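One chain is shown next in structure tokens, namely the form predicted alone.
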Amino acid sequence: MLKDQFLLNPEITFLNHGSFGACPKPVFEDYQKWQMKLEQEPIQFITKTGVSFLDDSKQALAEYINCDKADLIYTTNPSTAMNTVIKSLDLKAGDEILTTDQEYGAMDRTWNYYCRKVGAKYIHQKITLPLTNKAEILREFWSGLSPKTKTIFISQITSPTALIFPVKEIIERAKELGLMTIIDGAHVPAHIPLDLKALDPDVYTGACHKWMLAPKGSSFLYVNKQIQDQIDPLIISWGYEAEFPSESRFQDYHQYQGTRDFSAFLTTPAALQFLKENDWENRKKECRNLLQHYYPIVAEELESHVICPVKDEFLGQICSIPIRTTRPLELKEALYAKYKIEIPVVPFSGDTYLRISFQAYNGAAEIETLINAIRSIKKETNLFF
């Protein structure tokens, strides 16, 4: 385990990496590093010197990724870009844009509030839990086809069942039919593989924040070349019309926006090599295999069952348990406020679900201590039925 390099209070059972990541201590030392730095010459560091390292940062993450820097810009975070490609479409009325009934509810929100605009329709395609195989998802999930359909939106790995979906051949079928694909891989970076130009969508989302530990606030939006135009910035500010314009439009419109604190987009390199040092490769394998492990027990436990074949497929470090309650809320606040554990209970389409991250700083011990909570609170209270 590598608890003692994160700077997460050693006295709480932290099984929510998956919400808002965790920061190493490394990576915070250079996110404070190049704060430092913009403080000590605001105007040469916001106007030059940062604009060259936020170059260098891109790069970096370019490198790891797959794809031109070019077609990358950093967001706050997945939302943000999302809103900035979901406002720039032009959506009709009768328009639909497909997705599944598993996505993440900031993104149905979005979806939502855009297509009322315009009279657009966002279709949620059923995906029958429990997953049986990928062939059936890629059955349920075209069924919901028509005539009408525009574009394509899906998550790649879920956030309410933590599921990862076949977005390549998702992705690959879009393309025949002419469709546009928008992926939303908030919890993709250094968890799974990505290599975006094998998978080839049209618009890719991912939070560095997260899995690929860097601090909060940084994450990216890549778009294919063949529709950067297409993309409007969501904050008009001096890169639009610019003074002194780059080669890339996209950058111009997108990543400069004035005066703003861009010092975590800049940990980029610093993150991965912590991974490189970290040996994250094997990190990563211990504990999906902890998770295969504890799943199914931790499901037994809580009178449930697994919602996947238990197998890196499906899997990545992350996965939900459906759970028998009518008061979540007071269930993850029983399990924060007695035994001290972080973890989210997640209410999601007439369901509600326990997810559990596993990251480098967690150990078989961890997972024991929600069990043993489990079940002290099915013996001593009624959260659960």
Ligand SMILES: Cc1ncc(COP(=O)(O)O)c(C=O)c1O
Given for the second form:
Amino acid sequence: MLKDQFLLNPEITFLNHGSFGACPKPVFEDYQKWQMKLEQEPIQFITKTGVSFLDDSKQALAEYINCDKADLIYTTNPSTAMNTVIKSLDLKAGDEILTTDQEYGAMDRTWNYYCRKVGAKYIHQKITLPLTNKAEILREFWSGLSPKTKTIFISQITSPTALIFPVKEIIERAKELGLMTIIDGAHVPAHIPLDLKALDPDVYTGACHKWMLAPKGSSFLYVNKQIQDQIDPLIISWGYEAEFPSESRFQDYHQYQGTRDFSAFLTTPAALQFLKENDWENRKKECRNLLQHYYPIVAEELESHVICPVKDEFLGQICSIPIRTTRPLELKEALYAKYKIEIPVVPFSGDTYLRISFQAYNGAAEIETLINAIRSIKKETNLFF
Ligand SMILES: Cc1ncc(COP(=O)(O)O)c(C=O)c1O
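Next, report the structure of the form predicted in complex with the named molecule; the form predicted alone has already been given.
Complete assembly follows, chain above in first position.
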């Protein structure tokens, strides 16, 4: 069974792949192999052999997401990628960044921090739930446009609401308007198709350690060649004023730092191999079918509703359901402590949502466990109202 290939505690019903991912045993072993190599020959590895393995790993990632490897750098997480970019933007007082009301908390905080410094405005355009259709999302989003809008920032798959947003159409319109596009695709790699050449954003970040199954601490930042020179390194280190500059200043500035363990970055080929060997395209399809079957059922059990049309256009392997509770922390704790279910209970827009991830190690039995737990919580407690 596929679940046996993961290191997850078998006693826990794990329905939270979305938060930090989960790494299969062969990929984790590859990670440890790199760490061992580093420790055996630290000088050779950090300055020479590891650098060339890093290049190979970047090439594999670039092929997988279809971009030039020179436009990619590895980062520990999407926050690092976005901080690098946002800090470098020449924001001015009054400039506006157009975004949605469904962005990830750490990104909202980063934008708030840098906007406050200069008096720029971060405009959270409301996208009404339940979603109805793509045209309506686009209409609502673009109604936040103003003559002061400089940049578009949007998630391709949202965090609290787990929805797929039409970023391709948004990028196309932004280009016509001469606006910079920054896309948070943390959940996208190996979850829904990603083709950066076709999408052509200015900036894109994705996590390898979520749906692509790399060990924690592997993500990437893509920056379009035209604007690479505008992006300062977040950490100034040996790649700045490099003694032996490569042909890419972008790579020198952002990829080379002092002592650090970049083993997680090297596992991309092993992670992609795992996906291939385990027929991942079909696994993903099975997960989406499971999600589309159970999403309305769990919503009904929660006396709630789905928040979008139940189809591939808006849903991948993750979905979110508004729930009625005044005690979200206690609910999460009860689900974990009593029912051994790891699942996020997420605050969003004054409400609370239950977010379910469906990864290939999950089956119908785990969703049934969740449904039974909901029934018993409803019967035995007043955590739901
Ligand atoms: C939309 C989105 N962006 C980014 C992240 C992760 O960013 P970080 O690992 O830097 O907190 C997540 C994680 O859940 C996410 O949902």
